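Shown here is one chain on its own, the form predicted alone, set out as structure tokens.
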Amino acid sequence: MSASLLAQVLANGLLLGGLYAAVAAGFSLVWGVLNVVNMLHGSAIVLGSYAAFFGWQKFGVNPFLSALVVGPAIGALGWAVQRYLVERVIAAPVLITLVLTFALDLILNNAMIAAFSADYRKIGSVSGLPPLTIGPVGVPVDRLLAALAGIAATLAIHLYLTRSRLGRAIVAVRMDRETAMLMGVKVEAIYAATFGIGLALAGIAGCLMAAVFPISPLNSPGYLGVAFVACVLGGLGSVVGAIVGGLVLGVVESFGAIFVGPEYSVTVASVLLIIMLLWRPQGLLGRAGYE
């Protein structure tokens, strides 16, 4: 492989990884704090993509600006889902919450198929700019902006978790739920807020994905798989770990597409997941005991 091709493949992987970080961050946060594997996450991303698509088609709103509205709106939906549905089974075994969110995912996904069909739709060029050329590397502007926005949104949530009162309460519940309760933290409210933040990130990720990739409800399982692998790679419950996991996954998929073919990207991601589970189950930035 020539140096120029190596640089191009690496750049493609990092750009893809930036988007993957946004896809994984909310999923990782919900799993780490609530111990709920949110199967609804993939469809929530697709819902965000459709909102961005229709905002672009009907009103000419840039998908990056749509994220500022779509994210909080889907976050509010997530808060209600946790408060009135998930909360009722939060103390049950993980399998029960898994089945509940899987059922909600099926309902939302089938509703989108009924409303929009399974046909793929695509937003045109958002920036309208030609690809940047940096040395031997060509960088599509829309993909660069989407990747940077995905990482920025993830870092913003990390800062919120570490600097705000609610964020510190979320971290406290993740580390030790019983002690947090004794300190006066209202765990039920924290769970609802965390689920809402997780789905808000899914909505934002959906808007960013819509700026780059075609949109269809059939994308939902793929997005969920990406979130799962990047979450395990980075470390359960770690927002910064989601960035690292997303970048690693993006680079591995990019090189895998060159060496074994793009049709095997899911296989490559699955092999990477198995290796990580055997070598370091807590993830690259996770702590033992939280896996």
The other form holds:
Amino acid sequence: MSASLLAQVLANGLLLGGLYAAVAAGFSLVWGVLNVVNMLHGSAIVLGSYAAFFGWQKFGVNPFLSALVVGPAIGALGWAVQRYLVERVIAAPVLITLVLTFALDLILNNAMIAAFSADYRKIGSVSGLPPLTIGPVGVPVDRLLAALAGIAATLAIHLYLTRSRLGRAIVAVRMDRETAMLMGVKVEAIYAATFGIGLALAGIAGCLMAAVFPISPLNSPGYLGVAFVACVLGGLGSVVGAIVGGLVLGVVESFGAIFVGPEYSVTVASVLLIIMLLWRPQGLLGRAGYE
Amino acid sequence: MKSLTQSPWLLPVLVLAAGAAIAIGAPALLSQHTYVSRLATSLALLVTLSIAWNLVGGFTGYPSFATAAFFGLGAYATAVAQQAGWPVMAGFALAAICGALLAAPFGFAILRLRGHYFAIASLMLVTILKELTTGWASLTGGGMGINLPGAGGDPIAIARIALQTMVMLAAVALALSIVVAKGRLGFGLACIRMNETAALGAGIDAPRLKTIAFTLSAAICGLAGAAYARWIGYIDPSDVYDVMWSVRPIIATLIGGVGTIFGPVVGAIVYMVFEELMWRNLLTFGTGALGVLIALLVLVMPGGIIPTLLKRKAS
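Next up, the form predicted together with its partner chain in place of the form predicted alone?
Every component of the complex follows; first up is the chain already shown.
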């Protein structure tokens, strides 16, 4: 493999990885704080993609700009889902929360298929610029912008978690729920806010995905898979870990497509995940203790 | 006579006898009603898969999503064997063996994980097998799938054999589940479910018992996949490795009662009725309506029917 091809494959992987970071960050946050695996995450991303698509088709809004509106809107939906539905079973065994969010995913996904059909749609070139060439490597501008925006959104949430009052309360609940309660943190409100932030990130990720990839409700399981793998790779509940996990997954998929064949990309990612789970379940950056 | 009624073998033997009676009698009653016969076969299949899932998810408390993996593997093992000219029974045996041979080492490895981690690792097995099956086109026909030899025969005869096979399989699974639940294995599994650390401390070989339960469950799922492939006559990866094969048994068992012996049976019946009503009346939103039903179930009656009834009786 020549050096220039190697550089191109690496660049493709990193561009994909930036998007994967945004896909995984909200999922990882919800899992880490609430101990809920949110099966609804993939469909929430697709919902964000549709919002960006219709914003672009009907009003000519750039998907990067619509992310600023779509994110909070889907975040509000997430807040309500946690406040009124998931909260009721939050103390139940893992299986119950899994099944509930799976059921919510069935509802949202089926509603999108009924409303928009399962046909693939695509936003045309957003920036309209030709690819950048950096040395031997060609980089499509839209992809670069989407990857950077994905990482920026993830970092913004990280800053919010570490700097703001609500963010620090969320981190406190993640670390020790009981002690946080004793310190006067209202855990129910924190849970709802966290789920809201998680789905807001899903909505933003959906807008970024829409700028690059075709849109269909059939994408949800794939996005959920990406979120799983990137989240476990990076470390559960760690937002910065989602960036690391997303980039690693993007690069591994990119090289896997060259060496093993693109038709086995999910197998490569899955095998990587299972090895990771067995070897270091707390992830590259995470801490042990979450189950 | 008292010793006979207390024998641990009485109930499983009765279940097998009842299964045999239904398997012999049902086709005669249902041969004129192809729709009911089809529904009964689907029900027996769901009962079998639910009982198999309950061995791991219910008795042991590990939320497995691997049912679809062993189901699909069994279906393909039988289809490939029959294409190679093997007799049907040998194809079925191969399906059970393949399921068990994959489940034993894989289960031993991932049963070290708990909670969500185990659920995800088991789900990944479905994805991996689906892609490998699609990719290995020379053996499996890839995305084109496989037409099973003999699939073009008399549809009424095929429906009758399928119904009988599925009912017998469900009876065998139920009998096995009773033997496990009442025996030492079931006791060990119950200890693991309640507190695995304490069970280990008490000298229970948890890794071995968990792996045995997982392997038994996989063998049953493999057989169910084989029976399904023979019944439908055509399989492809997106059909037999569909995650819904993992999810429906879980939902059915949740409805009836997780970890109880008859919960999967009761739950499967209730689930089939709802699913059938929804598919018939709400075609475009059938899956969504199923989601609404599942969400309501989990929110209103998370314990399932049988435990809820038992609790009401006790209080």
